[in-house]
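This document opens with one chain alone, in structure tokens, the form predicted on its own.
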Amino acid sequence: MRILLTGAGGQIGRDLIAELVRRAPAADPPTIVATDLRPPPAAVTADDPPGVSWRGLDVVDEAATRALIADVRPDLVFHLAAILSAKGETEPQLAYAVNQTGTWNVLEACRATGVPRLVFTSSIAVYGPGLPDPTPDDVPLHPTTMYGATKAAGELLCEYYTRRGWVDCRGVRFPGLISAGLPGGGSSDYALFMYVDGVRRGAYEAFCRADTRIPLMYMPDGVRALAEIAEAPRDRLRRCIYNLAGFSPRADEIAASVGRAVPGVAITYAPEPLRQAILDSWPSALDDRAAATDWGWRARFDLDAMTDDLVPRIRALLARTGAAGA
């Protein structure tokens, strides 16, 4: 199978590549073309599995996007390229270009070149204030950020292309994702900073209130979900976009879990109005029964299980990059 990833240098890409290789039959490994605006240097990609290559791609460039997809002729595309919520509010024009125009360009290139299947990554940012708890898949979408608005539009485009029979699009609404890497500009990054700065510095001042509660997910569950929905038979899927639920702790509950694994860590709170407003507009918890029913989705990690797995990974990352104690 030939697989192409856009935005593969971001938070999800490297973990998804590893998951796709792990799941493939040993006798038939996938050919994976990972693309990003600026691919990682060779020293970083040297340990990639066989069959993985990197190419530069700006999804805002329509001609380049179509030419690359026509050259690769993938059987499956994972569209990950996006500007996240916090950065999108400081650079809304860039967020619109990448998230809106870029998604259109990728979908059109897939349609024009006969790519059969695309997996789209959406977000809880498509929601707005006044939500039921937990929030189901089908409620009015009133996003309060450019990121959320463009993701909501991307969902509708995916539904349109699927309905027209042009591309089989399916996707997920991710909670805030946490992985053993550096934060990537999302409003949920306070959770990851608790771990990274908790290990690195022994302290962190969160940009949210202690009682902030949003849905979160550990990255191993996230990339497994992408692989599972990609593999799901189309006739099992009653919709294009599915909620995914992981766990929904308060910020101070995350801090307590970090403190269990990093004794003596000091986590304080200094809410930033813009990012706190974004967080307050998101669901407190998600209802993902549709995903469970249609393709058997179930998260495996809760908060403490994530902490037990994540803290050693962050220690190893900081030791490897020389960032410990920075």
Ligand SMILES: NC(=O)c1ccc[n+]([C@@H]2O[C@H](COP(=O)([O-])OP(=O)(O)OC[C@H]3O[C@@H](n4cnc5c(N)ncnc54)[C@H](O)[C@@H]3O)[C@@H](O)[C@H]2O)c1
The other form holds:
Amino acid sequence: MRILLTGAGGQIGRDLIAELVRRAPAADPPTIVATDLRPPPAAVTADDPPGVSWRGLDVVDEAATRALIADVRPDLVFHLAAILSAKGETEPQLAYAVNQTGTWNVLEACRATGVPRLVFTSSIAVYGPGLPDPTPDDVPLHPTTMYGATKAAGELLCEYYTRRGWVDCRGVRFPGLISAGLPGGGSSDYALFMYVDGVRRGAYEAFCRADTRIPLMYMPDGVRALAEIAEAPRDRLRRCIYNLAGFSPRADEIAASVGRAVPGVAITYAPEPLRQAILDSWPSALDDRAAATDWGWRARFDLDAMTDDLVPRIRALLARTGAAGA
Ligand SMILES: NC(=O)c1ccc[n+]([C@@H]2O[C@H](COP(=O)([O-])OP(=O)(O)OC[C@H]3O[C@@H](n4cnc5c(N)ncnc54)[C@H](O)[C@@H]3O)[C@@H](O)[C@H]2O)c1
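Return one more block: the form predicted in complex with this ligand, after the form predicted on its own shown previously.
To see the whole picture, the full complex is given below, headed by that same chain.
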């Protein structure tokens, strides 16, 4: 199986590569071509499993995207490249170029090359305010950000390509994802910073209110979901894009969970208008029963289970990078 990832150098990509390798039969490991604007330095990729190679790809460059996908001829594409919500609001033209034009370029390159299957990573940012709680898959979509608008359009493009029989697209609407890596400029980053700065400095000033509540998910569940929806037989899928739910804590509940694992940590709140407005426009919780019914999706981590797994990983990461106590 030849698998190509776009935007592979980001928060999800590295963990997804590890998950794909872990799931594959030992006798038949996948060939993974990981692409990003710039491949990470060799020191970072030195520990990659065999079969993983890195190539540079700017998905905004239509000719380069076509040429690379035609050269690799993957059986499966995970399209991760994007500009996330907070950065997208400061650079909406860039967000449009990468998320909208880039997605179109990748889909067209897949169609032209005959790539059979593509997995799309959408987001709760497709929703606008005032929706039922938990929010079902099918409601009117009125996103308030360029990020959300381009993700909603990407979902529709995926549906179109699937309906035309050009590329079998499937995808998920992720909640905010938390992992022991670097956040990518999303509005849910406050949750990860509570852990990272909590461990590193014993304190963190969150850019949101204490009562902010959005859906979150631990990365091991997130990358497992991507692998599972990629493997799901098409005749089991009644939709193209599926809500995924993890857990939906208030910000001060996350702080309490961090405090359990990092005694004495001081979390304070100084809401920043731009990111708070984005957070307030998102649903508090998602209804993911369609994913459960169609392809057996079930999250394994709740908030405290994530904390117990994550804090030792962050300690190890900070010790490795020498950032502890910085
Ligand atoms: N992390 C989350 O909480 C979350 C939540 C919902 C959806 N998603 C979606 O999942 C996908 C991956 O997210 P992530 O958290 O890894 O994001 P990230 O920002 O960490 O990584 C995105 C990657 O895309 C790359 N990229 C940017 N512009 C590019 C371009 N023109 N061409 C090629 N690559 C480019 C970046 O270099 C980066 O490595 C995105 O599509 C994102 O919208 C993420």
